[in-house]
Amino acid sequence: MIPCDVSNLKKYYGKNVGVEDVTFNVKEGEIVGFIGPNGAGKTTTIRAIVGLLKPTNGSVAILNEDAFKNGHNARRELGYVSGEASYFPELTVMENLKFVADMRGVSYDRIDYLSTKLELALTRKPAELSLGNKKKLSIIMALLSSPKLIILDEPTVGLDPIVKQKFFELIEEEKKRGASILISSHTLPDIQRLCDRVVIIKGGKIIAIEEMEQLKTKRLKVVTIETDYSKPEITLSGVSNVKTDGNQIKFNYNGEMKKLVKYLNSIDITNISIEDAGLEEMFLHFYE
């Protein structure tokens, strides 16, 4: 079974394209990162997955059920952290969590474990919470029933570094017990830390699906050159993200090394360094 299967998903808002021909999946026990610039279609896709948005065309299946037509059955095994979570404002945090626990048939011991892990006070009302504590409440609600499929939309926004580390530990626990997890985030180091694969979306279309280990071995280079002469215009194919600072020019290069060396030999430079790009630079390379 593929717990989350998105196939040729299209969503139009009138004449405007939300997403077009989006296809990817999340396998059992896998963590998939879903990344892209603002307006790329991440939220539209996620809302279609959790059944909040009817596709214009294509299909979304969660736990072998159509997410929109029959998803009410599968959503019992779905945990979802959205960017705009809803609570019962007149209830305390503990009362909100007990309501979810009772609805899902979960022991209150699970509330104690998760709230202790994330350091969430239970006696206050949601409106009295900081952004970070509201996010903790959303995470606990999503994980409370140990669901088979977990969808996380910007889950670490507002979390301090210590709590973020504890969140990572919880997600790794969920993976070990076999949960399938989709994480949408702009925090690329989080994606690097947690994910087995990344799905990269831009302009409503999937532009790359990469295994994390393979992505780490991509041969994107960061080249820095210095010159005391007039600044050359970098015209070599495969060059991106060119930045100039005084007599220094820095750029990314994705191509054959012999072509890079030949090109650099043709211009006047006084110093040079060539390094492997970090994962964040690799991700940003796909956005360009």
The other form holds:
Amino acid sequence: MIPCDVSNLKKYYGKNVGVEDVTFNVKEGEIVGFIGPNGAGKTTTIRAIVGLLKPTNGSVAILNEDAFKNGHNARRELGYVSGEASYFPELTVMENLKFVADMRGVSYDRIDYLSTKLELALTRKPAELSLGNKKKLSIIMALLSSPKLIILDEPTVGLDPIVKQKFFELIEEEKKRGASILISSHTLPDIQRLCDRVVIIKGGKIIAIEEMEQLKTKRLKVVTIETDYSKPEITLSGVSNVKTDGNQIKFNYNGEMKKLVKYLNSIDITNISIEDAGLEEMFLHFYE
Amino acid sequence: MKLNELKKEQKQSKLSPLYKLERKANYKSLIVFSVIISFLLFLTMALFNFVEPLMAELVKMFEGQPEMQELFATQELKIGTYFVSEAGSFWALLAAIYGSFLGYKLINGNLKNGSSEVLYTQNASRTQIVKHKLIRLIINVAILNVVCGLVGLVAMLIWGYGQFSVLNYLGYMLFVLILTMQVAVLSFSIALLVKQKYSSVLSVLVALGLFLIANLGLMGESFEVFNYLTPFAVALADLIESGFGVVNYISIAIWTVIPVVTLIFGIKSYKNTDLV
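How about the form predicted together with the partner chain, since we already have the form predicted on its own?
Then the entire complex follows, led off by the chain already shown.
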């Protein structure tokens, strides 16, 4: 079973394109990162997955059910953290959590475990909480029922480093349990740390789906050179994202290593460093 | 609350979480409206003892002058007529405003405050969620009207014991309940149909507009058609003094069908739309 299967998803808002021909999936026990700049269509895709948006075309299936038509049958096994922390403002934190627990038919023990782990006060109204604590509430609501599929839209926004660490531990626990997780974030080191695969979206279209391991072995390199006198113009093909800082020039290179060495040999350099590109560089490379 | 107590509470609770959610989210406005309307009803009826002798004096003054009697609408003031014209009409109006606003809030409230992302991603279909909201609407409108109706009855008994038919009063109370329910369900259905294009102000205007139309219907025989264009006509009919014969049952039937049909279309539309 594919817990989350998005196929040729199109969503138009009137004449405006939200997303077009989006196809990807999240396999069992897999953590998939979903990255793209603001307005790329991440939240639209996620909202279609959780059944809030009706696809204009294409299909979205969660746990073998059509997400829009019959999604409620599958949502017993779905945990969702929305981009903006969502909750019932009229209820206290505890009442919000009890509502979700009752809906899913899970014991209140889990509220105790998760709220203790993330240090969330239960007696206040959510409106009285900081952004970080509101986010904690959303995370606990999503993880309460130990769901098979977890969809996280910018889950770490507002979390301090200690809570973020605890959040990662929880996500790793969920993965060990066998949950499938889709996580959208602008914090690329988080994605790099957590994910098995990454889906990159731009202008409403998927432009790349990469295994994280493959990404690491891809030929995209970050090259940093230092020069004493001149600042040569880097003309080699395959070079992108050139940045100059004092006598230091940094650029990404995607091409044959032999050509790079030959080119570097032709210019006057005093120091050199060649590293594998991280997700951040890959991301910028895709968006150029 | 300790974990053991929570577990006990969870075991004991047999109500649907959706039912409990809507109850918790909407009880405060019910209390506020019930208290305000009941207080105004009681206060208005308390004034009956001052108004009645004044009216009797006017009747005496204009005896044999039919033009003046018509101009000042003087007639012997009966408590039932006084209740309908002074207390019952604003009871119906305020209760309908409450129902109309609640109908709007139940649907658009979650979309406005962002909680729709929690509510509609739970393991309940949109139809189930709307059903629980409708039940909450019906219960709250019923509680409001029963409370106000009973306060009105107590006030009537205090200041007019033996001067009116309790059965007619209960009939009037029932028809006010029906008309406010009709307005509330209509507003709820409009919210389902047009979602965020419907605002709190519009919901109040729906109730107010229908009330004003009913007042046009009072302007004479040539304006009688207005009685069919609003469910409020029944609230302005002198049922307590004149009996059930003055009730416009056709209007009630029309205004039962309109909200129900709108509701059916509303639910159909709501099931097939984006909810953010």
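Positions refer to the first chain, counted from 1. Note that the rigid core is defined as the largest set of C-alphas that superpose within 1.5 Å between two forms. Quantities reported herein were computed from a predicted structural model and do not represent experimental measurements.
- Relative to the superposed rigid core, residue 54 undergoes a CA displacement smaller than 2 Å between the two forms.
- Core-superposed comparison between the two forms: the Cα of residue 262 travels 2 Å or more.
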